[in-house]
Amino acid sequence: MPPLIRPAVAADVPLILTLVRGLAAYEKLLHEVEATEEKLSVTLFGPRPAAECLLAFTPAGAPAGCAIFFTNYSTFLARPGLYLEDLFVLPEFRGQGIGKALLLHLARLANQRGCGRMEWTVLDWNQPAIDFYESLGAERKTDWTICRLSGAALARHA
């Protein structure tokens, strides 16, 4: 049986969170972590929403990963785009095809949406996680490096 995929409600925030911790943890970046069931309320599922979340649970109904994401815009396309900011599934429900699932559903959910494309960034020590994108047809992007101003640096310019 594939998993259940569904959009997050509000009183899914502190799975979410716990989710997310765990991507975190993951990718060694636990002492990044800011979010709070606070705000995780506000930016999901406030006023202006900032992002969406797809949970996916086992066919057994245990919460097994979620698809954190956003809609950004290709101005040579002339089209909105779907950015994949998070993609996590939890150690113990990884290789059943939750994260396949979630990823073939929000490509549908992009086309449905008239995007032009859909778009994530991976560690580039995730080799795993790599090799599982290139197999669903992703192209990595390797000329283009990320650039970003946070915390202090962006502070500077308000």
The other form holds:
Number of protein chains: 2
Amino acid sequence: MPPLIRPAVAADVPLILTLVRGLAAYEKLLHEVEATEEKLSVTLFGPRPAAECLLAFTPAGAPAGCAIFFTNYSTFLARPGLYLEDLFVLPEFRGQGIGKALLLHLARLANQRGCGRMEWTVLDWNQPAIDFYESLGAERKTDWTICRLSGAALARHA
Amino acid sequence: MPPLIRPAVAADVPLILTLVRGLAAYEKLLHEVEATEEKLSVTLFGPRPAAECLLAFTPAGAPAGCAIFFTNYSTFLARPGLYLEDLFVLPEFRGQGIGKALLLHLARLANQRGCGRMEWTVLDWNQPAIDFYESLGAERKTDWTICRLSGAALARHA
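Can I have the other form now, the form predicted in complex with a further copy of the same chain, not the form predicted alone?
After this comes the whole thing, all chains and molecules, with the earlier chain placed first.
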């Protein structure tokens, strides 16, 4: 049986935080996590939600994973797109097609919303993820690098 | 004198398209441009704008460049961020600090809006841009690669 996928609601915030921290631990980036239940509540379920969250559950009803995404924009296409910020499946539920179901759910959503493309990033050492994404038809934009201005470097331009 | 920077309005769409096409030509990606004045009008200035645009003018009033950006989201920070999709200065106005003025304008906006970070991408062969971004304190996330599902590969998941 396929997993059940539904949009997250405010009451899911503790679960979302658990999943976000699980992803950060997997990516060896737990030290970067500043998210709290309160911050997630305000930014995901407040008056101006900055992103959307899908939750996946096993057929037996156990929370198994999540996809957090927002709308981006391509000037070349002059069309919006969907950007997948986080995709995570708890270790005990991997290999059951839950990540694929979340990604395909999002691809259907992108098509329904008239989006020209769907994008996300992958860590270079995460070969299982790279193979999985390429099997779905995704291309890796290896000639582009993300630049980031944050923390003190951003604050000094205030 | 510094350039004048202001938010674009609907009447600026022909100028925005000229600048977007100028950027695509510089990036050797003109074949990817599907934007038209009508599409830009709907997606930037319709009922649900997908992105914002800043325009830069020389002190004499000549249109010189633009920055097109939207709000993204970091789950690790549980805060929104600003994502700079396009930054472009017309060749005849380069070397006058116009790109830097646009980028710093956006950094101030990010701080004002409580954003945790500002991000964009750079082509690996564009060394002048890389040097410029690093001089502002930006870090390049060289261990991450962008994945994209678009065109027929996206449509077959509808």
